[in-house]
Every structure is written in structure tokens, then in C-alpha cells.
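Single chain ahead, written as C-alpha cells, the form predicted on its own.
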Amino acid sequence: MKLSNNYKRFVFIPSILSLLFLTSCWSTNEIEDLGLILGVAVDLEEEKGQEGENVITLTNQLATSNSSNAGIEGQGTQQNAYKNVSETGSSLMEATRNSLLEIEEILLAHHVKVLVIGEELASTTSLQQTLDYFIREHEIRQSCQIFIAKERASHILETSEPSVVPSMKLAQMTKAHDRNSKILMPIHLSKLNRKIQSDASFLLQNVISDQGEMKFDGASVFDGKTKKLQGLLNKEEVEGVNWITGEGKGGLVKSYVEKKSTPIIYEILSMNSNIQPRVNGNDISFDVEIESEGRIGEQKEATSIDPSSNETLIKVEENIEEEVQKLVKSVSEKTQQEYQVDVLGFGESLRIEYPKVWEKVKKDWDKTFSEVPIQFNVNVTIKDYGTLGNK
């Protein structure tokens, strides 16, 4: 179809006229002018400020023009994929604006993935003060993991491997929570913040630096009103902390038939739990009642134990709940006994179904947990020990 004139003057001149009114990216910055944090880790240091304050060493893992290689195999230089900047302050504002006196780069905090404390911060200093920066920061996103590191923080985003980001990596690594029931659920800095201001007692993932090799190794205590660390998990503690929430997907459990015999490997498939309050006027209680189910994943040696038969799976079950058992008791006691503290959960349960109970004892809850009994009931149902069997 043929327009006509006055049709194409009606749609060319406001065309024209518009980009009058369109702009360039005239307040841009080059790419290469721009410093990514990728991780952050903060430090106490033993010295004191002039006035006696503390002082605080801020690290952070800028990317490099490598950082897009980091971990694609045969893409790593010698030239490392990151680079760490530390600078001191009283305050962790005063430590950012020290960095900029030797950074000619535009930090962006956009991209921050991970943010480690240091064990000796974290216990000396009200975590809730330490994170108050990064919380309103607008730049730093919420999403950020949290970690605690048993020795300095800034060990931690440090490597030997030139092709690895220790920040990316660590932030890759609480993946693995989904196989290893000896990892918390990873936790952000919004979901962390929401603990701090509810004043409930939590846990964090330690991470520690082995000769240039991080790993999770435990996890640290922090009491709900001072919100400093109290106190340690190791590794096994985490693993029943798994077991009493429920938030542990995946895992093995070691387990014998007789006593001299070689180990057989339950793999969980599944794992659930209730935590069930009681009140009985002033009296409470909890009982916890533990599902699992999985399969042998694994017999260690060759045996005359047929692991296919019922009477040997019935003994396999019966002695994993055993371990199980074990596992959920030896936290609880530890938490109750030695911490008393509340990091389980309980709390939670007992506001979600006795909520004007809560309203009375949530002022002291973590004393009041230490004192409370706790019975576990433990359930393991082999569904799979694969094609193997004597015949």
C-alpha cells in the first residue's frame, strides 16, 4: 500500500524530533576503571588505636582481568585471577575510605559473595555491630554468605592456586551442604540480620585455611544477646544439628553389624524431623521425632554379612539409629549443658504451637532451654542396598 506524503512528514518529523531529547551514557565509568569486590573478610588486630580503640583490617578480593578464567581448566595464568586490598580503621567505614588512598580503582560492592569474620572479632565485638556496615550499605547485596573464620578472615580468601577466586570457590563450596550432612544450610546476610534483631540464639559455618586449601570445619555459637561467639561445633555436632532441624539433605552414616565386623556406609536419601513441644503446666519438654530414609551404599570388605537379607538390614537400621542417636544427644547436651543456649530450634516450635507459653519464657528462653528435657525418637528405613548379596 502506497502512504502518502503528508503520512510520512506525520511519522518522520516526531521521529527526528525525539532524539533531541535522548542521552548518551555521558556519566558512565570504563570497565577497567571499576574494582568488583568479590569477598570481604574483617579482622581484629591486637594493637590499639591512638585513642585506644579497637582496630579493625577490612580485606577485599577485587577481581583481576582473570577472574573470568578462574577455574576453567587450562585457562589459569601465573598472574593470579584476584587481588587483595587490606587497609585498617577504627571503624569499617574508616578502614573502606583508608582503601581508597591506595586503590585507583572505583570499588563496587555489587558483586560481594562472601563475607568472613574473624573467630577473634566475632568473639569480641557484638556480631550485630560488626555487620551494621554491611547492612546499610546499599551496594552490598543481602544475599551474601556469611562465615567464621577460625583463624584470621583474611587467611581464608588467600590461595596458591593463580586460576582460583577463594571468594567464588567458598560461595560454590556450601553446594555440597546438599551431600554432606556435616555443612549448615548456608545462610545470608538478610536471614542473619533477622536473627540478630529477634535476639535468638544462632549458628555460623566455620571455615578454616590448610596450607592454601579453605574447608568447613564446625561451625561457632553465638548467644542471641550479646551476639557474640561463645562457643564451638565440630564437625560431627554439626552433622546431629542436621539430623534435630531436618535442613540436612544428604549424607553418610557409618554402621556396623557386629562389633568386629567391617563397616557398612548408609547413604541418606532422605531426612526429617518434628520438633514436638509439651507443657504440662509449668513443665516443658520436647520430643523429636527423626526420619530417615537411604540405602548401603557401600560394604568395606567382602563378608559372610549378606546385606540383602532382612535380619541384616533389620540389625544395619537398628544400628544406625543408634548412631544417629548419638549424634542428635551429644549436641543437644553440649548446647543445653555447657552453651545454654537455644541454636536448635525448639524456641521456634514452641512459639509456633504455644504461642502465649512463648510470650512468658521467650525473655529467658535460651536459661530455660538448658533446663528442659528432650527426648529423640530415631527412624531408619533402608529402601536400597543394591545388586550386591552373597549367594
The other form holds:
Amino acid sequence: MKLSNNYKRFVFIPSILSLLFLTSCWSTNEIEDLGLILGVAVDLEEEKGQEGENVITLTNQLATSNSSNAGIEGQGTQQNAYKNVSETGSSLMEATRNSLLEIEEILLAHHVKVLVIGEELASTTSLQQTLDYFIREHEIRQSCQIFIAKERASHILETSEPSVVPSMKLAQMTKAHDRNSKILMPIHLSKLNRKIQSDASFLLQNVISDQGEMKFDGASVFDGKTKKLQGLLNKEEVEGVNWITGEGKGGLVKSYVEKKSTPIIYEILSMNSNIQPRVNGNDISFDVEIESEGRIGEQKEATSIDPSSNETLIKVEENIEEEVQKLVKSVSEKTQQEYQVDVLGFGESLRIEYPKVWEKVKKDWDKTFSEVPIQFNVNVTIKDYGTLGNK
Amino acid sequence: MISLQAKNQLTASQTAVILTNYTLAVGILTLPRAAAQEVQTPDIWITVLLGGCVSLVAGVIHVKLSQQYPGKNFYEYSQNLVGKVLGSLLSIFVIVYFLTLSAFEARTVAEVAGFFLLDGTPTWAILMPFMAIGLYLINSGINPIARLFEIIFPLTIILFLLVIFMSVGIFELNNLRPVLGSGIMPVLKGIKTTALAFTAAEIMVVLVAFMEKPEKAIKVVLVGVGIPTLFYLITVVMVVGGLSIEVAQTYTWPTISLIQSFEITGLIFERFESFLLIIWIMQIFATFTISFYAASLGLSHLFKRETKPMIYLLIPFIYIVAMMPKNINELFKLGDILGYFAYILFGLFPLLLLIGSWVKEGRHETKQ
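Please could you give me the other form, the form predicted in complex with its partner chain, since above is the form predicted on its own?
The complete assembly is shown below, putting the previous chain first.
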């Protein structure tokens, strides 16, 4: 009896004591007190710091309590669904912590969706330096997407519509890549990190602020060695990029049956490309096979062609192929001659097919690339013409 | 001295589960980086396979050795083989190894959980409950351990495969190509590192003695090393395929970074790193408890005392060793040292002992 009493006490006291330690969530924060960062914009300031160092402005876009019920009519919807907090510092982390001087929320970076970098910063500072903080910080997920803003990055994260959160909108907009070949394949942080670590040149999607609203507009070319912005590609050249890399999933090509007749719109259903390197002694060249299937999506004058005749279709296909040839040639010439960087994945195919050759040329690849001959073969097949067939 | 009672026996499948759980440890998160740094080509998956083979050979040696002395574990038969003094010395080395290993595992959990999950929680506050639960588990011997591991094991497989295959969306086959582009040399160079992740078969020197049917031990090693090899293989292939060889080198915990690189909308969960951490912590816990148990078993044989007091005796030592590394570099270094220690202790010595026991046996036979 005594023993069992002792035993009971032995169990009882620790259990009571343990309650003290089992209150759970000691360091809990209420969700209202959290400042969820949804997007980050980074800009370079013109003025230098006290010691001549660069001054960076970091704009954090925070979700407000209105973000979740955006669009619901009622009182208080006049308040914006987001809140931008800008602060300067010589490093990104410093700027983030500096913003704590002016806001009451506890900043939380788990939900950063987009990262917008100003053109000014991208062309003067190595991207590796800028991104170091975002890759190192464990709170920021490697799945966040990266964009380059023409002009100021913080303007991209602003909108006149109160119910829209610009960061979320931007993250969603890249999904249209599937249907429009003027948009680059979305690039997330770990994929970009790969390009940076392997010293490969790369492209990033450009965003502009058009009358206060964001808009995709071409791409920025980054040099793999300096990791700085070196030049721009326009929307049509981005189309060419998507054709060459085969990363595009959908889009349109304008074509004709005869020159100067009414246009026929070709809707891309699939794009595939195969970059085949050829090595002959010291000479490197590339053959690019581009294949696409699609349908006739629109035709200005329904009577102008008869799509049920195969001859007409072949003619249209040839015209489309020519059009695609133009697109891919203009971008490959621009990157080879004007920028002299390989952002189209030619080096990658050489690395895979001829690893020994690649070892020799990889150090100066961008320079070597600028002089290699590239041959494009385009093959387009029109599968059908929608629900409007025989005239 | 403890006696082997009927309830202290393990079936062959239980032993295989224990071996699997023991093998899967820190490497799930760090192996891709360690191997990538060593090999530098996308062929590290071949290295992992070869590392598994090395581990398999070591495991077979351990089993063969243990099978020479049915019902006896390493601590007992080492004295038979090489004499009391040398045998005790060997036992002490093995005990120190298992103790350090359990401390290393505990500290790694504290580091990773502290960084990713419990921001602001001090290391000791993570270490202590972890050790306390381990203590509670091994208090009643090998069977509860085996039963817990049998619960952990299927959970690990399902969750791990689920989480790792979610990354298929960012998987690029080109990251794994070309195969053997720089020849076989870099691959061989990396075996040293991958075999480190597999230094696990040593637990067999303790486990075989617990087996109901020790003759099945070779099969156990095949399964118990085969499954982790497959797991590590999948991990390395998915990490390199998803992140590329260049990036895998730069992340401290590449597997977590891989899981952080994608979000899947539409499912209840968008992010899966916490799942990965859950199974990883369970696996570390498994390795921690079994090596903790092996160390206390060794002590009990050395001092010819019961196992239980030895468990309590070991706790402060494990804590002290766990707190020794000052930063993450020293922690990784400790892991490497442990690996090299294991090479000599469990690679070289058992082979010598096995040859020694064959010679001894041979003499017996000629005498008769």
C-alpha cells in the first residue's frame, strides 16, 4: 500500500509539473500580428551611402486583412488589399530589418511569391550578390519567381485597383506561358541559382508598368560571367527563344496563303525542338530541329481559302515555317552578334552530347558561341481547322 | 550479466527493419551535397549504388563473424577471439563509436529542427526531450525498439516517396546527363563519401545475437542495406534532376531546398518540407535509439552489469558529446570523423577477426 502510494506520488508530481512545460506554442504569434510578405522589389538608389557603398531600397509587399476577402463588397473595401513597405540599407537584410522601424507587424517571408529586381540594380550589380540573401534565408522558398522591372521595381508592385494584390497577380500571370509564346517559361529561384552556379548566361522575364498596371514585355539578357544585365529582347524575340528552346507550349503564328492576302492565324498546340550539336575537329556547329503541331485558329475572310484541300494546307504550313524561321533567326543572330552570349541552351546540348569537347570550350563558351553556325529546320503540321471547315 | 530471454529475440524481418531504419539517417538531407562536392559530375547516383555495395560487403563480413558465435554479440566474442585485454579495448572503441554516433544524430536533429521548424528554441531544449523519449524507449530492451521501428518504417516509405516524387514537376533529365561524361574516375573518387552515409552494417555485430534464426542474417543484410540504397538513390536522382549538380553542392540541406523549390496547388497542402522533416526526424530518432542501445549493451557486458543503469549512465555523456561541436562545420566534421573511425573499426577489424577465427577453427580441426 505504501509502495503504491509512493508510486502514485512519483507519477503524480511529475505529471503536474510537466503541465507547466506542455502549454504548447510558447512563441506563437496571432495571424493578425503577422506581416506576410508576398512580393519583394529591389531597387538601386542613385545616391551613395556614407562610405560610398551602394544604397538599396527594398520594398516588401505585405498582405493586409483585406487581402483574403478582396472583391467582397462592403464597408472598408476602399482600403487596399496590400501594403508596401520600403526601406533602404546597404544590404538587403539590413533594409528588411530597417523596415521594422516603421511597421507593427512581425515580418514573415514564407509566402514570398515574386521577386522583382530593378533594371538599374541588375545592370550594375551581379545578380549573384543580389540573390544571395534570398537563397540563404531559409524562410524564403526557392519556388518564388524572379522578374526584371524596366525602370523602378517598386512601381510594379503597385496598382490602382484596391482589391488586387500585385504580387499574386504577377505570380499568376506567368501561367499564361502555356498559351502565349511571348512569355518566358517561369523561372524560380533554385532554377536561376543553377544558371548562376554554372556560370551560364540566362534570360529573365521583363515587366513594365504601363499606366500604373504591370505588363510583360520581353526579356533581359544576363551575361553568365558578370551576372549583370547586358541587353534586352523584345516580345517577338522571346517568341523566337521559346521556339528554339522548345519550352513554349502554345501561342500563335500569323500566316498567309499568298503573300499580302488576308492573314490566317495558326494556333500552336505543341512546340518541340531538338538542338543537335555537330563537332568536326575543332569546328562546332548546331542543327536545330523544330517541330510543331497546331490548327487554324482564325481566318479573316472565311471564303479566302479552302482548308479541306491538302494543297492549301501545305502552302499555309510552308508560310508558317518561313515565319518561324524569321523569328528564330532574328533572336539567334541578336544573341550571337549583338550580345555574344548563349541564352538559348546550345551549350547545354553540347555538354550532354560531347562532354569532352565541352570541357575544353566551356570557359569561353559565350565567345565561342558567337561564331558558331546554326542551321534551323522547321516543320509545321496543321492538324485541323476547328469547327469551321468546308466553305 | 544479462541473459538472453525468449522475449528478447527478433524475427528476421524485424532485424531487417531495424537495419534499414538505422542506415537511413542524416544522409537523406546531406548526402546529395557531400557526394556532389566530391564527384562534381551528374553521375553521383552510380557512386551511391557502389557505396551501397561496399556497405553490403561490410555487412556480410559482420554477419559471418557473428555467425561463428551463435547467441553472442561482439562484446562477448571479441574477448574469446583476441583475449580479455584486447577484446575489452575493442569493446570500448565500439562503445565510444556508438555513443558518439547517437550524440551526433541528436545534435543534427537539434540543428535542423532549430533552423527550419523551431526558430528561437535553444539547442538544449530540443536535445533533452529527444533524449528523454529515446531513454524511455530503450528502457525495456530491444523488442519495443523493434516494434516502434515497425511502425516508423511503412510511414517513412509512404511519406518519403510521396514527398520526393512531388518534385517530378521540376525534374529535368538533362541535369543527370551525360552519363559518365568525364569517365569513371570521379565516380570512384566519391565512393569514399557515399560509403560514409552507408556505414551502418556495423549494427549487425550486435543484432545477429538477438536473432531467432541467425542463419537468415545474410538475407537481412541484403534487404536492410538494399532498401536504404534505393532510398538514397531516389534522393540523389531527384535532387540532382531537380536542382542540378552545381546547385546541389551549394545548398547546406539540398533535399529540403529541393522540396522548397515547388508548390503544388490544388492539394490540401502546398508545401511538403514539413513532411520530409517529420520522416527525417523519425529516422534520426531510430538511428539515435539503436546506437544508444548498442552502446549501453556494450557497457553492460564490459562491466558485467544490467543494461538499465548503463542507459542512465550514458545519458550525460551523450549530452556532453552532442553539445561539443561549436558550429555547423564542426558538426559535419564530427560526422566525417565518425565515418573514418567506422572504416577502421568496422571495416578493417572485423575482417581481421573473421580471418583470425577461421584460422583458429582450422587449428581446432587439424588437432582433432
